[in-house]
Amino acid sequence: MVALTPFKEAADMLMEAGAEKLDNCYQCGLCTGSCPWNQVRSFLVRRIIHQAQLGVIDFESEDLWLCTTCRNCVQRCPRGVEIIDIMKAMRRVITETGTAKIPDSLRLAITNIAGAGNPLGEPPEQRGDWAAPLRLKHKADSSTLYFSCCIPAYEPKVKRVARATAQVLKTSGTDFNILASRENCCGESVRKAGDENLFNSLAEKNIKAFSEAGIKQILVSSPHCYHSFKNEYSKLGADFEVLHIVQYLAPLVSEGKFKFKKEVKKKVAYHDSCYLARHNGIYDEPRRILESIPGIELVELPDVKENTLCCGGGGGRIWMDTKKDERFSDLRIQQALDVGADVLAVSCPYCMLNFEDSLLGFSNTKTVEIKDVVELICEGL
């Protein structure tokens, strides 16, 4: 039997945009069954893949912008279909050909990144302002860079994460640099949204800035920056050691570099972010850190490690609107409350933003705090 493709040109266009394994799909439906969207609404991933195979994609459908690139479906696919690449290819076709409209809020974020180097559209010269209270200065002789991510750099509610990280690095005796206005957005969301040209431009600027500053090692707060620098920039000629901050700090905690003076008497549940966990296999380091802080009782959520529940912020979704009753982050907050956690610990700025937003909709008498793992280290010092 010969498979017919009604609109072969459309299918070929997707293949050229990065959906090379499209034909491997044999429609088992495990992708649809494992997608977190189907916990809050209907999202038929299998149907989208089959439409792509036939070349009959509805480029106007909002479904093409729902994928959070959490990798749950890819992890379970028996044929090794890179479903994220297929979704990204469809978005790339839209972006490069103007076939359909990009969601307004995402388009604004991309425009801001292209013009100001950050999705919030804030002045580039203010990128390093978060460090002012710590009196951090550029060190020409330091080859270690702390790259905060755009959200901790500019978002008032999350600047505390960058400051806590810098404080912990100083306490550990780490000699590190910040490049402030010379940094640009890593471009991870841009690439998942289909704008390959802008991603390449951002990567080239960052690689040039890092190289000129003599950077050999990059420490990051965001799993999305980590993924871009480690797995994508390296394909563009970058040669830096990239570590998420929990990877860097876990050995230092184990070696006794931090002298904890206070007990943090809280029950803490740790949330595995998709890009730290499923995408990059980093599960144990944040837990080791939390277990080392005096007073903390670490409890596990129902969905953890490779089975973690996505917060909903990946794939550019952090810049798109999500209906109140369709937020994965609401489900996660409820899970944290159900296990009696005082704190939901995170290691990702996107997760922090989504969980903070979800908390606003909870009217429980008992609530939960959202804190970065590094903030909890600071509490114990």
Given for the second form:
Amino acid sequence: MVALTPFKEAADMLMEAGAEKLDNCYQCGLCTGSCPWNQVRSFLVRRIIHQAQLGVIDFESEDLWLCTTCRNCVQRCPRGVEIIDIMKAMRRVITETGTAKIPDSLRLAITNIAGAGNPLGEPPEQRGDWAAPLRLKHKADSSTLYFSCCIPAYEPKVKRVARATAQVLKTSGTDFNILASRENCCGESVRKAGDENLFNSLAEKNIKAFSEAGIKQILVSSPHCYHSFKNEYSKLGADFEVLHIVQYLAPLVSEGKFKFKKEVKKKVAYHDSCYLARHNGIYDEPRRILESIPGIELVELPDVKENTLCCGGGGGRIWMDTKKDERFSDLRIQQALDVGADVLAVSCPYCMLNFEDSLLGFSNTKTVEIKDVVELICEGL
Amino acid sequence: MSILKGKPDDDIKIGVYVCHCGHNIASTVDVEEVARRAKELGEVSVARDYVYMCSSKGQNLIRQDIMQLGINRVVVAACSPRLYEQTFQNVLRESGLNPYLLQVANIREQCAWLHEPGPLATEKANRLVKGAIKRVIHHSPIEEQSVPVFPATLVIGGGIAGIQAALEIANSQQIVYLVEREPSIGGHMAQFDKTFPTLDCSACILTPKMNEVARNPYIRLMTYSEVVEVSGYVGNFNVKVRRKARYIDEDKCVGCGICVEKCPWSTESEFDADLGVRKAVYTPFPQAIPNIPVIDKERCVYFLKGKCRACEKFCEAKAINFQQEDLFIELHVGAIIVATGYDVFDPTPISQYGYGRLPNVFTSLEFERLCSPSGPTGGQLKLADGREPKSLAVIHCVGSRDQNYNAYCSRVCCMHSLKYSHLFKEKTGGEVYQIYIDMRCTGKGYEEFYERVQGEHVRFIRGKLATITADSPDSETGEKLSLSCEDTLLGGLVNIPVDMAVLCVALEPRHDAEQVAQILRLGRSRDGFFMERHPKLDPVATMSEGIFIVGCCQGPKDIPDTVAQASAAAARALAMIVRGKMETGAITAAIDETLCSACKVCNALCPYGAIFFDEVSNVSRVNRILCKGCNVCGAACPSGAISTRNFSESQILAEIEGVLV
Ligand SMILES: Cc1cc2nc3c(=O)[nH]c(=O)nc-3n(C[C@H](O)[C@H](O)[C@H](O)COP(=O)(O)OP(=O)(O)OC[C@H]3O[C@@H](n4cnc5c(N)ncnc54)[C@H](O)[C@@H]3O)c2cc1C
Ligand code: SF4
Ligand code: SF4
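What does the same protein look like in the form predicted in complex with its partner chain, given that the last one was the form predicted on its own?
Below: every chain and molecule of the assembly, starting with the one above.
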């Protein structure tokens, strides 16, 4: 066995890349015990933290790319260690110094975003095409922007979320603008995947486009866009009011803005997304909406709210390959089936994509539908 | 031109004494030169240097000059005034001079120890000495004060801390009032089965002390009572105590317990951590002191519905009195000892541990009651369904060492965890897992206890518990708990199936600590416990003169440390009482009543509550006994009416001018 020598320079490099509070870790292992990866494979978060403390990191290890930034560990860590920042810092060091290889699938997504402004590499001119069949008269002079996120904009399986949202906004009498080809990926996952420079340039482009269009309020479908616009762009000088669509709609539903005509006779389980729930503390609004839709019976999954189970899509994992038997989304679908839900309701396009993919592997007779909360509103109208 | 107002008195005669401090000062500063230069100043009558001014020979030099040359101001150029100022003040006092006519120039810490030897260091010493000389001209005598100490002590809280403090004082034949909130004294220690590290039976060592409290004629015990108001100051506190109605006449009750036996109504027993039941009329535990029951008004059916009075029918002593009302009693005491102890952390918010949801997850305090022969199961360990558990997990640091709850270490949990392993093995012979982060067994005999318990085949898993779930149903024995965490030494996730789990919960400040702090004007540290005057050198005193804190109200600690603190505070209180008086600081604020504009700004600012407003004369006044001379008021007074004795503007400006000009 080779003896390890602490390598101060590597530890310092991480500190500079944002791994503050690293030194406070007292190696209790609660992060490992809280991390969803350990439900499907071994992932010793605590050991990575210690390696980072001593600067003896194996930059070649695939472990450095596992963290989904779900925040379960950070929330529980008794010493307030910002574990996600440490994971991000290690990826950043790899990205910026080229010391190790970035996973192929991630590199492809990043290249696409850098070139086309979306991870799928689709043409920017087609970003607004999802809205075409709706023949929306969205108002170019409205100071409210609906920002759909790249996935509902391009991904055929998820486009329905953007369409349902536009429909519901229209019903509620909300004027809104869409910026189509002038929008770029928000960059939230790009940043977590370690590409700080690309994040900064995406943020700069978006802030400029929003400001030029006179935007004051942004409504988003993705908790990831929400997180970056609200918590990260604001640090770069942006000053917009940012609302996730469930936050915007919940009060309108309560006020009776929507006249529900149909009963949605379904047992619905709501899946809290990490970025809406743990990262931003939004638990009640989606539940309030679901409870107001006539016919819906709301049931709770075993791991909810601050203890929610990650779908596996955060931190850039949405673009990386995950082995078949290591998908958290499979566990979540099973939980939904176990509580007898007809619908697994989501409010995040990444979760939706992951669950839709997982469903393909479930050949059971009984299955569950994946629906965005906003789609369920539509069903009741 | 001088910036100073007023002309110094003509007959001022200053003596200057420059110390070599062995080589400490003399090797850097030319002390003879300093003395020579001082002598050149007009007001200085004599200037000397000596190898150790603090020695008795050095002190004698000053004494002789005062007596023989009529020196009436003294400057000592030596080490920090924190070290020997009081010694030199005594020299003045003994020679018939007011001790505040002294000024110390610190030429050691502030000069010799900082600089290279040479003329510059000497010049700095000269300047410091000149500042002191110019300052001392403006000193005037300050009257010293002392207050009489009323010979009685109040102890608040009758846990082991309060019991020990009360006994120490009473054994010196001084009066103690012991005020306890609950119906009986004993505190948490009365709830334990055995105590680490010796495994003495808790009741066996505590009960004799409780009986002594009841017997000792110098102790006035008031249980089921609370302090509601404290006024006055060191030596003379006026205390108001509320004696809650027991609905039982303490003088008539003989403690036969027939009322308890006959009462038809039951409720959860707080003493049994809600695991057992008690009657609506009850004594919390068999060895209670005093052995007088209490009728719980919230539970008594007579109070709730107007019918029952079963106890009254059976009480031969005619002690039941439903008409009783709360009584307010005024006490006069010289010193106060606070011993209000701790609460235990409620682990319900840590939802992943399932406390309150999973029936076989207990807290440490609950486990103590399950182990106790006087507890709800008669000392038998039982699961919710009545079976004896075959395996146990003991979880450390629940709510301790965790920024989300309490960042501090609760200090006793590692040890009582080991105690539980031992007790479980002894009672059931089953498997035990300790899930710990670090083992902290630092008291006398503690490491040895750790080793002993290891030898009993307890399994130690190093890691912080992540979750407890009940998802491993075992067909033969019913549901088991499944614990999951990383074993950080193995470097892998472990799943541990057990029948029972004990959460060793943090010791927290009492829920009403803030209220008590306000009544007594105590500070609280960041962790919420009461704040001591100095964390190392004065751990039992507080910033409120005459009020002491002992036991767990000051911070988590074990019984040996608690008892040691209690004895220490008792000694401090006794020292005051036996002398009958207390010197209080002379350096206090003074208000020039002709300048006071009655704005009352200072009244609210004083951290010691020492300023009050005199409505008759329409000016603010300082209570010199409470004042600590911090000068917060002086800095805030918009009329410039307040100055602090010995820190007047003229003194400070003169010193600055002396140093600079
Ligand atoms: C589960 C557990 C097991 C433990 N086991 C051991 C052990 O084996 N060995 C060991 O050395 N230590 C042990 N300890 C530590 C031990 O409990 C403490 O050291 C000790 O009890 C501290 O005594 P105390 O008098 O300061 O506080 P407490 O025991 O809390 O007593 C305080 C008293 O003050 C009263 N009171 C509170 N507020 C007021 C008020 N406002 N007015 C009037 N009265 C008031 C309370 O009713 C109580 O009677 C254990 C602790 C825990 C939590
Ligand atoms: S939970 Fe926090 S303190 Fe514990 S090992 Fe992980 S990072 Fe370190
Ligand atoms: S953030 Fe989530 S995925 Fe990342 S290490 Fe922590 S628990 Fe695991």
